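In structure tokens, the next block holds one chain alone, the form predicted on its own.
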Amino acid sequence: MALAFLAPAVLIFAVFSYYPLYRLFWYATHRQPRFRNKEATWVGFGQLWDTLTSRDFTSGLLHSFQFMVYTVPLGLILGVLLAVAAHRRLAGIKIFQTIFSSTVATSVAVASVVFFTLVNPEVGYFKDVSWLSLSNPQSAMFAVALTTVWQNLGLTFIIVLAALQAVPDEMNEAATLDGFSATKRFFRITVPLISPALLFLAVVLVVSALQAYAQIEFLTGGGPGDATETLLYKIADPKGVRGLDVRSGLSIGLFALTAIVAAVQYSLLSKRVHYGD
């Protein structure tokens, strides 16, 4: 009976996850022919190793890590601050809660077009802001990250607000009677109680940052130069400069990186997470 219930899920995973992963390994360990009438040649894992140690992979890894550092902490902190500010019994507070959560309905494409309209150095409203200028490649990644933070802010706000609403009022009232300040109540009581939500958001935002592509394609096209070419952007390869074997190797590297980061993140943060009875 258990196998019968598991069979549909196993079949779906086999078709859409396990088999594509197997094909990635196949392409990464075979040299692809230049002509279609030729068969691919097995070259072993040396080709995969060459891909994972190439400058393509290391530069993409660096840019992905930079993008993750820009987006995850800032997005999490802003979401928590907005949720704390909106978690009040005030007249009209629902209006502000709706405004703060509205970006959850905004697609990556829409958010990218909005920010492109604002900060484009040629046609944008803020032409003095040179974030997307060809002469300032260091700021291009920050511009893309800012778009992502704004687009993910609604999701972070909703989850943190829901976690705050589940915190019993009696605990904060008791802490107030004990002389705890608002800051001390927040870090000693509120943060431990909403830590499961924060752990979930941290993992989701990290995985989302490692899989960012659309905003980079819309805003910078990987430029200036290759300043915003993350690992996933190199895998998608819209410029068509990499072969299938190289992109398959990069995909395996991204898969392993995402799994390792998520596992390490969960193992470190879960020790500080408090699950209530």
Second form
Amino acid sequence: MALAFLAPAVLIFAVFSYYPLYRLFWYATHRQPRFRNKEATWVGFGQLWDTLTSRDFTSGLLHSFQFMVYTVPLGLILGVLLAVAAHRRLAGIKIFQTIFSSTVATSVAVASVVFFTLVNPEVGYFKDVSWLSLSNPQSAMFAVALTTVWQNLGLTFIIVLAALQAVPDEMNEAATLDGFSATKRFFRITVPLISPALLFLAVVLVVSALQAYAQIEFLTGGGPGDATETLLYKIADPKGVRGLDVRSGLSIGLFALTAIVAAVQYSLLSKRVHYGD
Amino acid sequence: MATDQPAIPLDTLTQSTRGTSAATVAAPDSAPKRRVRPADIGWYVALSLLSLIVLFPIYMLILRALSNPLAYVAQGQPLYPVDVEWDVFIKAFTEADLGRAMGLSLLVTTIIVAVQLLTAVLAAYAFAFLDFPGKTAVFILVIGTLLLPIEVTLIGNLETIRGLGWLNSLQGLTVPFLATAFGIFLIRQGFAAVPRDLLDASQLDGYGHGRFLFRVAIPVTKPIIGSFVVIAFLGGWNQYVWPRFATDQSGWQTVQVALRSIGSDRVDRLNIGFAAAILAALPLLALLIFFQRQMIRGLTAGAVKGCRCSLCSSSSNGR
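What would the structure be for the form predicted together with the partner chain, rather than the form predicted on its own?
Shown next: the complete complex, the earlier chain at its head.
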């Protein structure tokens, strides 16, 4: 009985989640033949090790981290800012709430086109703004990251606002009576109570940084040089410069990072984060 | 991630939004209407400024879509449209083949959502109402897929699809996504709110599992299923990486992938690409407007209370 209910999902997972993982290890440990008609040969885990210590991996990893550093804190701060501003009783507040959540309707490709109008070196509105310039490695990464920050604003806003609304009014009222200032109330009461939502968002943003692709392809094509080639960009390898063995090894690296993020999240959840109940 | 949590009290969130018309996760509006106080003016100014910042990029896209690209640049890129060409939206269909791309995206997304719903409901039912050997093992297998998003499995799956001859095909675009751990967990949590006594009672009445599923479990879980459908649509419509690499013929480009040509377009045709991006976002805008409650419930599922696994995070915004 249970078998019939579970079989469809399990079959899909087996073929399109677990089998590819096996394929990744297979490619990463085999040397690909020059011609498709020859057999691949087993060369062992040394090849995977070589890939994971190669410049391809370290620079991809570095760029992915850079992307995270630019997107995660800024995304969280802006989300909290918007949500705090819009969490009040005010006539017409729903109009602002709708505006702040509007970027939920943009896909990563649409957001990339949007930022194309802003930062493209030839036709972008901010093409002469140096800290958004796509021709400088540092600012190029920042401009690409800003696309993601903007695209995620709606999501972060919605989640932080929902968390703020779950904070009981009485708590803030009691603290006000005790003479807590607004700043003190925010950091002592609100932030601890919404910390599960903030952790959730931090994970969402970290994962979305690891999975950033379209914004890079649309805006910089990985350049200048390889300054915006993140790990996933090197795996996807749109210009076709890497072999299956290398791209598979890099994928295993990305898998390990994903697992680390999940493990960190799990351990934080089971200890540190304050639960509202 | 905790598996034995009680059902997420998503309803609390629902209740607060129910009855509010255009609301997002609205503040309770049980309070009587107040007059605008002087202190509020400051908030209106702040909120308006923030709105301008959020909307400015969208304004620029609309502006650039409407303006003749060469005339706009010649004018020195002002903040108002130049030589407005309204037919650009028609050109997006006639010259950029947007109709085909949108049709394909709609078809692909519909297939993915419908089948995901089916596989998720069935699997969720098994986890919620059936006892069977190896339940924990299967559950771990489902959780494990959270660590295997399409970005990780891309290379392996591309080889599979190539081997099956599914590059540039409907199967290639849809089959890898026909099951989702996010959906299974979300709907399972909904089912968990259905008392098991109800199942026992219905079995005494001679109901089988199928009838219990369709007559009791699904109707009771409708709000959560609705949220799942909206979020799955969002994710399916927005997909980029997989359709980008599982196709290499322009006839098989989904609408998101078709937007890619913007980078290689001639400058005098850029407005068509900008218009296409606006049109590509319209279905989601409609979704946001008409199914706001479901969307917000789905997006916040796990964030505020309940399951906070990275699966929920990676699947809820489909990139």
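Heads up, when I say rigid core I mean the largest set of C-alphas that superpose within 1.5 Å between the two forms. What you see is a predicted model, and the numbers here were worked out from it, not measured in a lab. Positions refer to the first chain, counted from 1.
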query: Threshold 2 Å Cα movement between the two forms at A256, rigid core reference; finding: no
query: C-alpha of F13 off by 2 Å or more between the two forms on rigid core; finding: yes
